[in-house]
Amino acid sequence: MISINLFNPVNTGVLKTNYSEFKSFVENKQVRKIEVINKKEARVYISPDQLDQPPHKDKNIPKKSVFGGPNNGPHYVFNIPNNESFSSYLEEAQKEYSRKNQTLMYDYVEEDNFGKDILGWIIFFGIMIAVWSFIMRRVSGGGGGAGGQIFNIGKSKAQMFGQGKSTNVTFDNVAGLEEAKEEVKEIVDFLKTPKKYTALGAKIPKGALLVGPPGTGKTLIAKAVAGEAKVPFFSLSGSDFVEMFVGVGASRVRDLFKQAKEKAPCIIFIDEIDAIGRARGKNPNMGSNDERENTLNQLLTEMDGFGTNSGVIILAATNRADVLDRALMRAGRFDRQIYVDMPDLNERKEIFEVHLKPLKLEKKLDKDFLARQTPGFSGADIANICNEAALIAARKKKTSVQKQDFLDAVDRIIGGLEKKNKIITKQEKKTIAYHESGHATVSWMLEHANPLVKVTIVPRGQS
């Protein structure tokens, strides 16, 4: 046990020995003093001038004590086999030492180990409690404070912005999406100057749902709201409510709205709300308790239930609005649905200008051309193109990112990696060229088809 080893004399430089070896020390006149502890144990003190003699020299006995002074002993310790015979042996040894004009001292000492035992157990239990606390914190998600212990697992995991903490993203960092920005700006403006609206009898919407394909900037708009709003902003994901324990999701919803009411006016943003907002009853679990539905029921109650949430506005984002529960979509909960669509030509140009700022570009780079080359691309796709173009330019050891690098990046993202080592016969090339020419001709001639941007027969990815 750890606590017992803390008080073991071996840790202080005292070596274990046995009765036979002790008798050889005595016969060689190397022992200076002997202490008999509780008639069970003997501590042996070796004469200083004998420490450099065998067998002590080979046993590496420390020359200094643990406190830095000379090591005056005890140097050895052993268990006494029989107290009476040992006492007789000590008397005979002392007489033998006297005949040689040497001194051998021995003494009987009574020690109480009760205090050491108590201290050892205290240290042992202290270590066990520390290990248990560490394990509990790791199990419950680390860190101290709310949610830092397993007993607080029902606390909300929302990250709060405000009170000097910001996302460093404003509406100036959000290119395009003018209609969506106008809607959320009105919400922020209401929280800043509510009298302008309430003077006319207006009520601010209780919630706004950002809907759109992946990568169009729904979460980015929420970050901009957090950066612009001068009110507390709670941000979390829909999956943060989901837990393996029954009732935790609903408990976290209650705790989230409790914190929000205390800091009202404020904004709550729930990203990927479809994780808990799916329509109820479509996948029954054979009568079992559905934790996700309980979480959704609690969210519906908090958003527009019997109680009031004055000053608390809900923002949510999803790209699966078709699977959301109808009760969640009704007026009074999410009054507004803000559709965030793919950017058009002008919006793509604005997005390019944002993501091209950190790049070292050639002097005459046509941003209008880049916008025309990327129809149907989302904001995330454009950010990926800019990064991929910079990587391609660095791979080719260029000093700046050029137009061709962006074209190669577009091809890389649309079609995949170019297959340079694929062997194609002339007949296969001719067949592929006819086939792709047919696609290009039809696209060119049809009035309402997507504009023709590029024709190639170079194989890429799985094509």
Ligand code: ADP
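Computed from a predicted structure; not experimentally measured. Just so we're on the same page, rigid core means the largest C-alpha set that superposes within 1.5 Å between forms. Residue numbers count along the first chain shown, from 1. Compared with the form predicted in complex with adenosine-5'-diphosphate:
In the two-part rigid motion between these two forms, L452 and T399 are assigned to the same rigid part, each C-alpha being placed with the superposition that fits it better. When the larger part is held fixed by a C-alpha superposition, the smaller rigid part turns by 67° between these two forms.
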Contents of the next structure:
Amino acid sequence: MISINLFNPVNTGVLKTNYSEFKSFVENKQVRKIEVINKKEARVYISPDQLDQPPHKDKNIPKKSVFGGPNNGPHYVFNIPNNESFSSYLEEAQKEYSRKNQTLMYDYVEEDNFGKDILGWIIFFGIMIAVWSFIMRRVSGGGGGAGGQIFNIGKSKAQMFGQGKSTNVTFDNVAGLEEAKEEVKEIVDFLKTPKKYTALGAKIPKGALLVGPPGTGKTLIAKAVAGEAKVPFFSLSGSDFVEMFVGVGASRVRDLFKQAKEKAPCIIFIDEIDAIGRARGKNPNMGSNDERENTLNQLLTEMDGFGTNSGVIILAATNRADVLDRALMRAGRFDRQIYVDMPDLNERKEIFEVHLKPLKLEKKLDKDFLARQTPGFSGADIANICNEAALIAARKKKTSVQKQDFLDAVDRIIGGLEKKNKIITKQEKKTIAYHESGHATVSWMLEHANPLVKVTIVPRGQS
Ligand code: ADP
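With the form predicted on its own in hand, show me what the form predicted in complex with adenosine-5'-diphosphate looks like.
And the full complex, kicking off with our chain again.
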């Protein structure tokens, strides 16, 4: 700004005037000198003896210059209307002055306005920086989470539990699955008291793979481990490694293990590991996903490379163990496979007990009956039934959830919504009933068929 003040006289107490007023100054012989700047602007120097004459007297022109000496001008500045006529006007005026034995000087000056140029550049760069930082903030997803910044794109997106942050799930929330619980509890024990095992020369396993159909509680077990392990627990999903940029996955794996090693002993949990652990293609050029393979390779080396990662145990869950890469499954990486199966009758009862706890139930609800009514249901299905039953009871404005609500919920989940407007004649109904009871009888009589739970001819959903 200083440069602007120095170069631009307008800011140093020079008054703005116009062409016609300037002419009157000239006619009154008050002007000493004129400087024409860049053929656009004229700076007017008033004779010192005229400064305390009207009209200048009343215009509070500063008496002193910015540097302290007397104000020698310029005193006025104005925009030149038309170059041609202005220069001839000056010539005329000079002649007129000399006739009166006075001098009028004029000069044409070419001036670069550094101040304006520099200011222009400063503004330009300012805008560029503002735009750039705006874009950066946008790309980084709202400027919030540490994982989202563009510079952090190679950082792992794992959530960390333990050390203050907990999942609120304990092993009590996991019903049944005794063997699986036993196994994961042992893994936690490895981390807490490794001496017990290494004293006998045993090596601590590197990882365990939870395998089983969807909804059987694999994620739930992992959450329970996180809740109870009392060691840092990194949780992320296989798809968290995948990004549209090449090389990000591998870099995230590296970062994940780097963080984990700093926090060791700790557990890393990768849900849906099939997203990256799928068997690598045989033909690298034919449509196989290079990026995913790089990520997997990095995971393999991190798990069993030269680098030591003692004190880091990896839990992973998948319901597609068949598609996983063989290298991932070999001993030394996921040494243990924990099979999480569909719950049997007793386990279903236990799962019901877990999920019925928060519900308001009728007094004598038979949980065995519910377990018997739900063969082939996973833990997630049972959780769903309990919720659905409560919703149905609420819809019927009941004060507690009753057995019938559970049966309706089961029917609804197996068969879909009841079709109330599908009109069938009485005769048709009778025929269908005979037909279906035939199926039911055969099913009832056969020894190795699935047990018969319910027979209905109410049309539902697609069936
Ligand atoms: P997945 O095996 O597909 O990871 P989840 O662990 O996500 O399945 O289970 C989904 C839901 O099912 C859980 O949040 C829980 O409510 C219920 N669930 C499944 N298995 C059990 C179980 N053994 N005990 C209690 N709840 C269960």
